[in-house]
Structures are given as C-alpha cells and as structure tokens.
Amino acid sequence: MSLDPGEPFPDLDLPDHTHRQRMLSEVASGDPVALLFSRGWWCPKEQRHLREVTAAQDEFEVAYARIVVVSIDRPEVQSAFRAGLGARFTFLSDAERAWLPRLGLLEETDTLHHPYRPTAFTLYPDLTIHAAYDGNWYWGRPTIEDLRKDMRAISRAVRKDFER
C-alpha cells in the first residue's frame, strides 16, 4: 500500500476513545485532517508531541480542521490519556492491530508493545494524502506550524472561497 503524497488514505474503521466504531471519513466530516500515528500514552515523546497538538486545538477548531491520532492503546486507556492532555479531539483504537500491518507502519525497534511507528499524514477532506512526516525520530514529526502551512495549503485548494 503506497502512503505518499496523492494516493489516498485508506477509510480506517475503528473504534473510537469511547469505543464507538468510526470510519475516518465520517470523522473527517469534510475538513482537512491531521492524522497522527502513534506509539502510545507510555512513550514520553508522544506525550510531549500531544502536549503541543492539544495547545493547537482551539485553532484547528477554528479553522475546521481536524485532528486525529491512532494508536494501539484500548479505548478506555486512549479516553484517559486524552482527559489528561485536555484533548477535544478524535482518538481511534487499533488495539487488535487491524489496521497496523496493512499500512506498514510497525515500529520495529519496540518489540514489546509491538505500536505504531510515529507518522503523520495531512488528509484532504476526500483523504487524499497532502504530505507524510516520519516520526521515527522526533524532529522527523511535524511542528504545528508544519501542520498549520499543511492546512493552509490544503484549505486554500478545496475551498472555493478562500481567497477573494
């Protein structure tokens, strides 16, 4: 499965922080995406990472944009962790791995928890992937104001009114 830039991104079907079953799409709910994969609460810098995406939160609101992180952890660990960070946004569940050796995306070093590597997609409404980031190290993720001239970029080409 090709995850570049002008492929799309597979419709996930997941189970949510509050284990309701969601499609991505539905989620998306016609807005630009952020769709963060991630390896889990345990790891300091998803904690970190999230920390600096939740303080972005209001502006994506704003902006109707979206955010989405995926993980391993159970629904009930991801409603947790989100409670913690303060986070508005959407966490799906791929605690059965389903999704996880589909899209290639095994951290491979971790052999214990056996997560997701940390990658972030930017999603077109239809999910038509704008741009990937390997997270693998952190300065391979995406800064917010990555995120924000991603989102720029993609509001600017899907709506219509953007610049008058």
Contents of the next structure:
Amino acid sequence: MSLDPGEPFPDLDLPDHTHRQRMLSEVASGDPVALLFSRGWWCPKEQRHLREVTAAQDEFEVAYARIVVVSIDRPEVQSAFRAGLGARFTFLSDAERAWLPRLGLLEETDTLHHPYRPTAFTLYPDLTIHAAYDGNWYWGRPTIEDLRKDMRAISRAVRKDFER
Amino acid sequence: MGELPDGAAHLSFDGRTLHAGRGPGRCFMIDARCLQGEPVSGAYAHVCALPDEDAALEFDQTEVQQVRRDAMAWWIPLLGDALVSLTTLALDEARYGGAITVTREPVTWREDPFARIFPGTVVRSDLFCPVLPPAGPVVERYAGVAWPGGRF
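Hand over the structure of the form predicted together with the partner chain; the form predicted alone is what we had up.
Let's see the whole complex now, leading with the same chain.
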C-alpha cells in the first residue's frame, strides 16, 4: 500500500477512545487532518510529542482542522492517556491490529508491544495525503510549525474563501 | 427568530417539557441531526436552559467556549454508551441559550459542564435520535447553526 503524498489514505474503521466505531472520513468531517500513528502511552517519545500536539489543539479547533491519533492501546487506556494529556481530539484504537499490517507500519524494533511505527500524515478532507513524516527518529516527526504550514496549505486549497 | 439555516431545527422548552418545532415556551435552534433519525423512546434530556428570554450569552464568550472544550475532553467520554446526542441551543447568529445532553439512562447530571452556565432540568423525551458525538471542532461553523451541527 502506497502512503505517499498524493495517494488516498485508507478510510480507517476503528473504535475511538470511547469504544464508538468511527470512520476516519467521518472524524475528518470535511476538515484537514493531522493523522499521527503513535507507539503507545508507555513511550516517552510519544508522551513528549503528544504533549506538544495537545498544546496546539486550541489552534486546530478554531482553524477547523482535526488531530487524530492511532495506536494499539485499548480504548480505555487511550481514554486515560488522553485525559492525562488534557487532549480533546480523537484517539483511534487498533488494539486488534486490524489496520497495522495492511498499512505496513509495524515498529519492527519493539517485539514486546508490536506497535505502530511513529509516522504522521497530513491529509486533505477527502483523505488524500498532503505530506508524510517518518518519526522513527524523534526529529523526523512533524513539529507544530510543520503541521501549521501543512494545515495552511491544505486549507488554502480546500476553503474557497481562504483568500478573499 | 427568523428563517432556519441549513442544519438547524427548532425546539421549544417551557421549563418542564420539550416540543419539536415552535411549541409552547421558548424556541431555540438545535443541531437538526438530533431529530432526524429513529428516536430513542423515553430518553433523558438534560436541558441546561431557562425559559426566560433574558437567559442568553454570546457563543464567543469564554464560558461558552470552555464548556464545549470540557464536553469534548471528558463529558462525552464519561457518558460512554449512555449518550444519545447533544446539542447547543442557539437563539440567533450570535447568542447561546443553553445545551441539551440526551442519554438512554440517568447519569451523573451534576457533572454536566453545560449546567455551569444555565441550570439543568431533566425531561423525559421521545424526540431525540442517536448522533455520533463530535470529533471537533469546539466552535460553531456557521452563525446560527447550533454546535456541533453544520458542515462547510
């Protein structure tokens, strides 16, 4: 499966942090998306990165953009992790590894948890990939400034009245 | 209250009962999706609003912003499967008149963040259908379309 810019991202169907079944397209709901694949709550790098993302959630909210995190944590664990972060965005649980092998995002170095490799994608509302980030090394992850630039570029392309 | 914008529906509250459309009591605009599916019989609607016409704030006020953040952060997760739907109550393009959280069973209403603005009244209702809770944003999209309704 190609996950390169310009390709459509699969419309993931997974339970969210409240156990409700969600489609990624429904969560996007017509807005640009920052889609973050995360190892899990235990990883100090994920904790650091998601704290930074959480600090930017106010901006995403007023700019009509979405943050979605996917991990192999169970929904109740995600719910607790999300509460600890103070996050208001959606977590999707792939505890059953329903999508992990299909996406080819297995973190091969962690043979204990078999989690997602930290990767990130910025998506147009129709789930077309705008940019992809490989976060194997921490500096490969999108900074808030990267996400800001991507959200601006996507919004400029999809909001007809972006420049009046 | 003028013409309904797309995505909005009228709902009336007289302090004790709810009526779809312009019924007795005060008329609000709600997220129309709450009334468009198969209704849940005997649901519990926690109406955090008053029939008094003066009970209103602007949607842009920080209190109204914050209760929606709280709804996203912990109120919706706290309700779990009990949640049927929720909607704010818009009075016009700018003013907030309250909110309704609808559940299948009685819950800890004292936790309802919307009750911090206007006190809640529990009303048994057959009007509301299940709507997936919002994944964002916390601000309304179009003036007059009650959050979380409306799409660009």
